[in-house]
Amino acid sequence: MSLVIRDLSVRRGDLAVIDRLDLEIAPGEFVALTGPSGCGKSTLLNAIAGLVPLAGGAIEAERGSLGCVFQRPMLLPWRTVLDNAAFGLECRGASVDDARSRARTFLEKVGLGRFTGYFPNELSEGMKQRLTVARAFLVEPRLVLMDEPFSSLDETARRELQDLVLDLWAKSKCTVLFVSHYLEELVYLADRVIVLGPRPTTVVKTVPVQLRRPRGIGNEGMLGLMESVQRCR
């Protein structure tokens, strides 16, 4: 699914957070956003999701086929891993039995098949976020918004989930918009890195990532692109 943003402005009271932003993402593209803290990255994702009002401009996207992954796992503590995974399908009208069946199969694929009867407080932070990612992709979205989803994880868990997201993205052919501060993560995941400026945010620079997948961590090409992104921030 394509995502087209034209002349977008968002305000919070008297504060201009986003000012006349233009952005276009092609169907199936993996695009990463970065920029200084407080510049409006999360606000932009919330605007795309329809969670904040626009002060001007327009966003063209199919809101009914949207998946979201936030910085903190948004899990229901009274539901098991299986029922948390099935929740999105239930919200889209699937029967409980059908949602659980599809969720069980999907959880096996993402390494959580042995934990379907666990509750969120029994999971590690990495497993919680793995479950959140699974729930987002399980509904077969055409657009996935990811807001610093791995920032609280250790390096090992972060790397595992980066690879999981790349695998799910490649299989689903959905469009992904991914926010991160980690230079290596940006270049490892994305087709393009878009650098946003200080609030009120606009696009400062777009850095294409023309490296073959799978990408080697820390290779010369990645290091050069990381330096290019860093110089823009």
Contents of the next structure:
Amino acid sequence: MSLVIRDLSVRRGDLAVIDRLDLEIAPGEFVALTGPSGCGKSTLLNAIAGLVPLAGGAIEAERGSLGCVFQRPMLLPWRTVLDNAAFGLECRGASVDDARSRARTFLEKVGLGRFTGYFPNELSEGMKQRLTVARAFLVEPRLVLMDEPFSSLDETARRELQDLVLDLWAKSKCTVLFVSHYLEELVYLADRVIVLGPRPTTVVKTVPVQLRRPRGIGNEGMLGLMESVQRCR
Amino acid sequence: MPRLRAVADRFGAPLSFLCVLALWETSCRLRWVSPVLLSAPSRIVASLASLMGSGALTGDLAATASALLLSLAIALAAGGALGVGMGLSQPTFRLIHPYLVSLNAIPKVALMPVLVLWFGLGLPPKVFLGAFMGSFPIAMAAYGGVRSLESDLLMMARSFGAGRMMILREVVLPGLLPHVLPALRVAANYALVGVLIVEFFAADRGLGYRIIVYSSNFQTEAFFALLLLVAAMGLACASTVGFLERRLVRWPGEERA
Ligand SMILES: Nc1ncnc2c1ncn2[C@@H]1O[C@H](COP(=O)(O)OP(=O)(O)OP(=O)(O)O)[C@@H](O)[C@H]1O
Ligand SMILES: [Mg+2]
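What would you give as the form predicted together with the partner chain, now that the form predicted on its own is on the page?
Expanding to the full complex; the earlier chain stays at the top.
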């Protein structure tokens, strides 16, 4: 297993946010996570990333690095595109030169090669998120956590980035846990959709998505699956 | 008349300055005011030139400048540490902030007797008061800077496994610069005032000390020459900080003060 969560409870202050949640994710699996607003999806990802303390239970993740993409880009405004991309590698102990040269090659591949000298404030929202995806995948993560990364983007940019993520995932064979509100996005991307209940949250239902890739928007199977996810939300 | 407007915009300020200077010069030359009370600008500049040329002020200039630089360095370190500490922890803020505010509310001149008692004469009391006065704006700016720093950025850095030093060096400090550098400008002014106050009352060298000596001897020209020198010192500090700001804070989207 790439990620095993057993009997997990998390509290924020006096609030019980996650209540005895169990979840297992296989290596290389692409899992999408959805649930009512405020139920604790972000809290779950933060707990997996070790950013919030656990009130009970355990999280066991495969050893290796972690890549996170959040809802907002969280770029460092004083770093250029290149240096923002390199930031994750630097955090993991790479030398600045090494991190930069790897970031440069990677940015070329994801279509940001011409913008390495730009600052985040000079980028469109879509480019910013493209950069954060690059930053996350550059650390060669075993597990990638994505928290509604494309929810503020327009349709076109979202499509492009979804395909970019699928591409990077397929090439790197990493595990992805992807939070989204969009039914279509869930079913387009994931091998499995997990539906969480209202707070204090736990897993309500798991919907396997056994559709071949590449998947099309008009795919009949997709519509059926979208309905079955919708029913248990 | 847009033409006239443009001309006025461009030359108005320097012209009016020249007028003031001319009026000042004339009124001194024609003895409308007594030379004991006010010296002509030309004489002030001449006096400054001869004082500097003769080397009479070198020791005093060095004394004041070194006290000022030392004060600022200490104010930056101490104020910065206090501000960052307060910004990172609310309990620390509640503990320290009342002291900062009440200490800052003391009229600093009132500290003179006890400063001499504690530190004697010379460099230590100057540096103490200069650093004391300079710390406050820096602490408050660093505090505001840390508070306005997106906690999300810290979270992002931690998610990549960044250590404390990495976070401090690459996230906290760059985020603080646009807040702390403008405060450094203010702090330089405060620190200069602190150093001068001590030199007025309890020193045997320094520009403040010279100002007192010249004024009590009615050496009006030299007195004004020293005022000019002190003003130049303040300006030099401000433009050095401005230079640093332009060099260090130059990413787009950051409004400069
Ligand atoms: N730092 C915090 N301190 C206190 N409470 C928090 C904190 N972060 C989250 N919460 C609370 O925990 C609950 C779950 O929040 P969380 O952000 O995990 O929900 P979410 O499912 O991601 O919601 P959304 O769909 O809006 O992103 C919310 O009620 C929120 O108020
Ligand atoms: Mg959320």
